[in-house]
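Below you'll find only one chain, the form predicted on its own, shown as structure tokens.
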Amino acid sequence: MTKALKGVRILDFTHVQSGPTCTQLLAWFGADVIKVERPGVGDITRGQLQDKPNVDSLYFTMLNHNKRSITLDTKNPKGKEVLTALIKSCDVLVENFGPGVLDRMGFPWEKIHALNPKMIVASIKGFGPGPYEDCKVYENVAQCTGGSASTTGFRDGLPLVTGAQIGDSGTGLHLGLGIVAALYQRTMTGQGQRVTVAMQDGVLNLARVKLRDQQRLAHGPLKEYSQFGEGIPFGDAVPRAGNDSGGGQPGRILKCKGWETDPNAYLYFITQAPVWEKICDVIGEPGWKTHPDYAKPPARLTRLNEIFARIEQWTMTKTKFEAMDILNKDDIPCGPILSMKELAEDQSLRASGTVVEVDHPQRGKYLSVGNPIKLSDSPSEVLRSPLLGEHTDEILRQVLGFSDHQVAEIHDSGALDPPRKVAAE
């Protein structure tokens, strides 16, 4: 079947995580993604967190599926010629360089637009315009400056960053949507445009419910937060609320059978109002259904610690999977805390393509995530990541139409290959 983005060619100047997340998603949808890498070095993550010597790391392989790799020294005159040709033949250029790097390479937006008026230039930056726009940003910095860390953790503890890469991968997903929107608009205007996503902005978008609560706080305490029921006053900013639910329905992480030895023997339990009476029956408190202290949601807000302690007495008699089976029969919202080991071994995730096994010529077989977005008419296929410069000559010949003589000239110029080491006399 035809892929959704078949025929779209992406010039991928991204590295590490945020940009490669975006371009990998586009590649999964069928775009031809040409990853430009430094000769002899490549994307820095090829060598980061290596678990096997002299083999591309999982960090790199899991972010660069379905792409082609070309090595190119953009400071070399011949390298600039190749880059110019690539700009003319591609639809989108994606980059997550530091501020001003593309300009210093000699390819500002104005020049790119002149070379190819249809090209979309998509960029990930740390911050948008303002006092910090020239600052370099990494995952945890984005989480801290985007409002996530200040609202994550327990009230009496440090701010915490989350294990989910909402700064890098989250911003990459935002950029992917922006690129697809710009491609669609181009079908009507015929013109490319710039697409920019700041990591701070992306994190704030994902933390929007906390911005909601900041405004609610101006009109009174946040009653669904545990500290309200504990009689602890609120300050002038949204506090950390542990594992309280952010959706208005009180929720907690509760111990399950085996918690003493299993760090993941827990269940997230939400006391949703429409199923409150069913909750009372399951945990053996039928009297709570009519008792004035428990029957209505407002009355329960000051007693959440007591209520969840009683629910936990019940969950501790069940494994997290037993509890989920029982609760789901009554539509009581809950979810087991699944470890990465459990997710890796989940056969339903394998069957749906959410977790895939990939074969790499140097690494062998490994697990990776597949495309989380499923299209009924164009299912995604996950192909291995490219070796450094694996497709250089293929791209020069097939994409740019260079002759064998031209390819040889470019190689001789040193624009494609790592600098040769000169032996000492």
Ligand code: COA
Second form
Amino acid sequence: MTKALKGVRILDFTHVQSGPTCTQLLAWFGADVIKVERPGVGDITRGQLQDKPNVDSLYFTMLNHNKRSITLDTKNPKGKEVLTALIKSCDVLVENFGPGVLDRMGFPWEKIHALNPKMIVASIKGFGPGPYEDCKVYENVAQCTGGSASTTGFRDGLPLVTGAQIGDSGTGLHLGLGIVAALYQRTMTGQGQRVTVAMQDGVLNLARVKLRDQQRLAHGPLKEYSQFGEGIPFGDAVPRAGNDSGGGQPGRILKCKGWETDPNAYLYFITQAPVWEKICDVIGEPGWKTHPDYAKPPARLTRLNEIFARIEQWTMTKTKFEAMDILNKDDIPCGPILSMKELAEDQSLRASGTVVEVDHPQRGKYLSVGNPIKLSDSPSEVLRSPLLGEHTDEILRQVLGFSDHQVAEIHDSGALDPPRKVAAE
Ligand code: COA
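Right, and the form predicted in complex with this ligand of this protein, after the form predicted on its own?
Everything in the complex follows now, all chains and molecules, and the chain you saw is the first one.
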């Protein structure tokens, strides 16, 4: 079976998490991803959060599957020649350098476009044009500046960052879509273009419903927020809403059997209006089906704490999985809080290829998250990440067509290898 992006060659200048997330997806769709790394050093994440000494970290391996690695010093004159040849041979250049790095390297957009007018140049930066455009940005900075942190957490607590990497991986996803759109447009125009995504913009896009609420706030209190029912006035900005549901259907995280000792013995429970009567029956409050204080959603809004406390009395008598089984039978929306341990052991996620076991020559077997985007005619096979510079000579010969003599010359220039240490006399 062929792959969706077969024949597309990516010059991958990405590092850390945001950019590598994007190029890994492209590789899973069948693109040939050539990761360019600094000789001797490589992507900084190879050495970060290492669980085994001198072995590529899980941080690196889990973000760089299905890629090839070439080491290249792009500040070395011979290295610039190789980079020029790569630009002419690839379809897309993806980078998430700090602002201005590509220009300082001597490869601004204008030069790349002149070298290869078909090339798409895709970039992630922390911020778009404006006062912060020159700033370096990491995950949590993006979450804080994109509206996520100010709206996450509890009203009387600090702003919170989330465990899901919406700044890095979220922006990588956005960039991937931009690249695929630009590739499609190129089939009609024959021209490359620039694709840029700012992490702040990506996070704000994911926090879109909170900008919705910001504007609703001008027309009165946000009635589905718990604080409305508690009689606490709203300020002029969208408050943190705890575990309130972001939609119009009130929801909360509730304790289940075992919560005293298990930090994940909880269930998300949504009091969706169409199944309200079934909820009343399940929790043993049939009278609430007709009682004017509970029967209709507007009446319930001021009583959500009382209602969820009553539902929790019921959920605490069940494990989260028992509760899920019972509630699902009645189409009552709910979800257990699943720990990473539970997800790692989940057999259906293994069967669907969302959690995969990968073998690595240095570290042995480890678990990773496979491609969450399933294409029926382009299945993704997860291949281990490359060792640093594993494919350097292969790429010089096969992709760029360099002869043995040329490859030896490039090696001699020092463009591919770390500087040799000269032993002290
Ligand atoms: N050969 C030679 N030099 C190389 C090279 C190579 N193959 N690859 C990178 N370099 C150099 C760059 O030219 C740059 O040198 P310069 O500053 O002298 O121009 C230098 O390495 C540092 O690059 P930079 O991207 O700024 O790395 P950093 O470690 O200082 O900053 C980030 C890291 C992530 C903060 C920064 O890259 C950034 O803000 N990226 C955009 C936002 C982003 O993606 N953030 C999330 C990352 S998960």
